[in-house]
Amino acid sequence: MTDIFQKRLERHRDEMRWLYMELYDNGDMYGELEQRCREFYMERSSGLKALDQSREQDSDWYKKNDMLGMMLYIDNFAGNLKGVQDKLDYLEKSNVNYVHLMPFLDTAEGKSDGGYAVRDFRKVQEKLGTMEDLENLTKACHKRKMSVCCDFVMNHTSEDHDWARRARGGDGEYMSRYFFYDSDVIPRQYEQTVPQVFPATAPGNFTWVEEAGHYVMTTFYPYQWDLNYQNPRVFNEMMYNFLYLANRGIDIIRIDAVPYIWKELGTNCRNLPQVHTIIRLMRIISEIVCPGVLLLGEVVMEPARVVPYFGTVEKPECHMLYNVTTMATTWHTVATRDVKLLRQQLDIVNSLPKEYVFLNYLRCHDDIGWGLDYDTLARDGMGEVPHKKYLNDYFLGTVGNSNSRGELYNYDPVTQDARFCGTTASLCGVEKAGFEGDAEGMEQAIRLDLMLHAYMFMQSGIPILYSGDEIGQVNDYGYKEDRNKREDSRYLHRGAMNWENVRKVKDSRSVEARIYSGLQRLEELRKAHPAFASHANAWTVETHDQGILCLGRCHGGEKILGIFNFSEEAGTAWIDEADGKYMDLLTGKDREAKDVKLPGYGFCWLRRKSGK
């Protein structure tokens, strides 16, 4: 087995010892990276390695059309680990095979950032279980052929890490392992060009830390403290930490806060060239050592600085992004009811070479920032804080006619910019419909969110749902009994799975039933057409309303369109696909590609049954 690792050393050898010479200029810490990325293969499981060999061999293994994810809370889902392990046939049952647990590492009771600010890499925290249960997990989720992810967060640790410890007490080595300064005079020098990630609940890049007489680099909040990756032992031990979590059984890592990684003086911190060349020796790494894990990048900026984090054909750095912009973009459309900003996001996405992987979602554990393209908004007349002002407002449910419900995120007083929480169902309507009473308005709340799902399906990449919109839970305002989380709005949508809930989905006539089942004939729908794989053509269609959008997808010579309504309003689709007959794939019936008639929220996904 050592000779497989040694053709892949041989195979990536000379570009990783070149990145890191270029980066560090130390051979003898680079022997060292060597030595162990060998010893972390050597303890690789059997099980692991036969994987790892299996997925070289179909290399396209994550970009199939049967991939569905979901991302979950280990405590809020099951309870500990043990608990989700016995809650696998519930996600089999729901077409789930991409778990995303989210953090689980050891975190410090009240300074976590929701598990954020890690105290040990290489524990979990006792609330959820230990390291074996971690295993044990992964194994029965190899079993029936499914992928854990978990977040590794790079950027930072907790204040309360073992070598933040060390460097509180004095200990240079440490110190150096962060960005720690004597006085105030190179802080104030960084935040003249660094922007500020939370200036409402964090201001400021820096905290003074009185233990050491130091200020230290504090990007997020006082308790996360950067790590100075300028430094090769911070860059050795961190790729060890990634290599120790991927030998548990871990398939995807979401490495956390991509484009801070690399801090320099003079720079806005972010995106700088370094990261780069960071991730691209993080992904070769992977390819030498464990082949099977893939990299998942959080970049939550707009495509042109995302798309850089996929590498080149050539020289590859993520296997998989998320797609952020597309995902504030599509609610952008839901208030707007105008899909133009949407199809031209699309419409780049699309254009990109089908090597690159975006993962697609609704909602997430976090919240939704009004990253939009507010160049092309401004030529309609939109301007930026204005309509953040009226995307916000909306969702609030109190302008635009909406019924959607949720809070106000890290609110700016100065800028009166805010980002913005909730759940999915809860942005819908469901969540006033139900507490309303009324009926009507929860046929349209479950007609949104369905659409929605449909919508996300049809986009190029992975589908991940969020723990509970499969059911449509609505929002948790429990949090703001819990001291250490009312302050922070996200919160809201981070509530405990309603099991009772869940047992509703027996009950045809209840709202659970009616988006449990409809996200699953959608998701085995998918699983059956290959038009759906990430590697698909696919393009939009004009359909000359503008709430209506259209989305083709074509592979293997299967075409398939989905047509979305984004507005409340009945309307329709001009388009005319004189191409060949088409049915409806959710009624079975034949019905034309032309003039097609949508109710307010509905869709239709038409699969070509024969060409000309």
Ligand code: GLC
Contents of the next structure:
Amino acid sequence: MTDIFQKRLERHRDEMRWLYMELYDNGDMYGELEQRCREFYMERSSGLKALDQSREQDSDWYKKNDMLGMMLYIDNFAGNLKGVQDKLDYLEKSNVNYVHLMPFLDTAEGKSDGGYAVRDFRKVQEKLGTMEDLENLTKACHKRKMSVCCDFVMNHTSEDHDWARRARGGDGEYMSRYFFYDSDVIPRQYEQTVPQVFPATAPGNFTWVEEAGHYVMTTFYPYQWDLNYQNPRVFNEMMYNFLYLANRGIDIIRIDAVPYIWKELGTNCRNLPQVHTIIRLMRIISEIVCPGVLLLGEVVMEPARVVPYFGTVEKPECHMLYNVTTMATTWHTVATRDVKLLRQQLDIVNSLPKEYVFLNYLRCHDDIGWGLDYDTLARDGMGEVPHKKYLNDYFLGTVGNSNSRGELYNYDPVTQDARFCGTTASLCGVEKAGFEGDAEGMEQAIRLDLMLHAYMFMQSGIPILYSGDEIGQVNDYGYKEDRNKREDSRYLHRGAMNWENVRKVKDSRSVEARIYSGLQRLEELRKAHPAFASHANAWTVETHDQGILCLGRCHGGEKILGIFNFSEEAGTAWIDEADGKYMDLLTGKDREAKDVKLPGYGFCWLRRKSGK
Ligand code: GLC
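Could I have the structure of this protein in the form predicted in complex with the ligand, to go alongside the form predicted on its own above?
Every chain and every other molecule in the complex is listed next, the one we just looked at coming first.
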């Protein structure tokens, strides 16, 4: 039994030990880590071990064209974990085979940051169920060939975590697991070089802890205490927590806020080299104990900072990363009707090694930050500050022929910077048209919503929907009534799933049905055609129309072109692919891949019929 473990360990031991000693120079703690890895391997169920082995043999299992993810808050979606299990039919019918369960570990009410302030890494929030419920759910998902993703919030703990409580009581052993300072001298030095994550809702990077008579580092909210990874005890214990979750049947570990996990005075405390050492160590540990488990890095940074988190092909770090710049650039394109920057961004992504897998999305539980390539925009006369303002005004619905509805996030009066919140449907105009009873506006909004999904499904990687977007759910303003949520506008797009509206899917004229069935059709086509696989060859094509994007994909002898009109005006993609006959995948009719006319916000997927 332990043979397999031993083999894997031997394959990685030199590098693992080397990296560990480089960081900590502590042989005893390294020895403990190896020993505990062995124990977690022994404890891992035979079912999960079998899954590990099959995934080791088919290491491209998550790169196939049938992958579709959905992220959901358990309580909003179905009350609790058992409720989610009861809804697996719905998820399956919606073609979802990857479920991201948003943070569900124990957290303090009112100080939870949507669950990202964990009080106990081994306990499920009482209202959501138990660890046993989680294991039952992961087993039920595996039976249906669905994977389960969960967050691993490793940058910080809640101020109510056992370690934090002991530290607050003055226990030095536990204080050393965080960053404590008895005066503001060092905190002030840090503040000179460290930017702010929540400038409006949680300014500063330190919090005064009265009981301890010390400042503690809090990069995010004051109740989220940053862990000190210079302490090997912190690293080891957090790895054990990670393996504990993996052994509950979690397939994908989303490492929250990766770039922040190592701090160094005099730096911006982002993306430091030690972060990469830690993630590489984590990857090695997973390959030794649970190689079926994937690491998904949450790296919300400028493009040049994101890709290094894949590591190298020989020494990989994360298996998957969010395609965050493409997401932000997509909304820029919606607001400007100009595909130039998006095309450039997609060309960059398409030129990366095919081993790299991105998670593609239109929006998630967080805000949309305007992390665009401002050097390119500057060459076209667009300054960063005025352009961000334009984008925010556009999505607020106040300028530029916009039908969007949403709210600003963390407006910083000093830099005038702000990010943005809203559901996909609301940003596309569904909310406004519904409110105004504007049938024509609704038509246009649905077209934009479906076009954006069709385009997103054509990117390389795994598409992820936010629960509710599949039925065009709009913003939920109810968070303003909740004292624990009203300061955080991200709750605008985290509303509860409206099952009443899901029932409307049966009425083909309803907005819900049109979006749901529109997406279903696209998802099924995507599953049926190998050219959509993540590692397909992908490129962009010049259309000679500012508002129209054309993407090409080729794999398994199949070639597909996707043409997407980001403008509400009809237009023509002036392309001329003279390499064979094409068929429109949605209508089943023959269509030439030449001078393709599209209605406003229209799109088509064309498949080459002949020739290889
Ligand atoms: C990540 C999460 C976000 C949370 C933050 C702090 O960015 O996506 O929701 O506020 O980490 O944990």
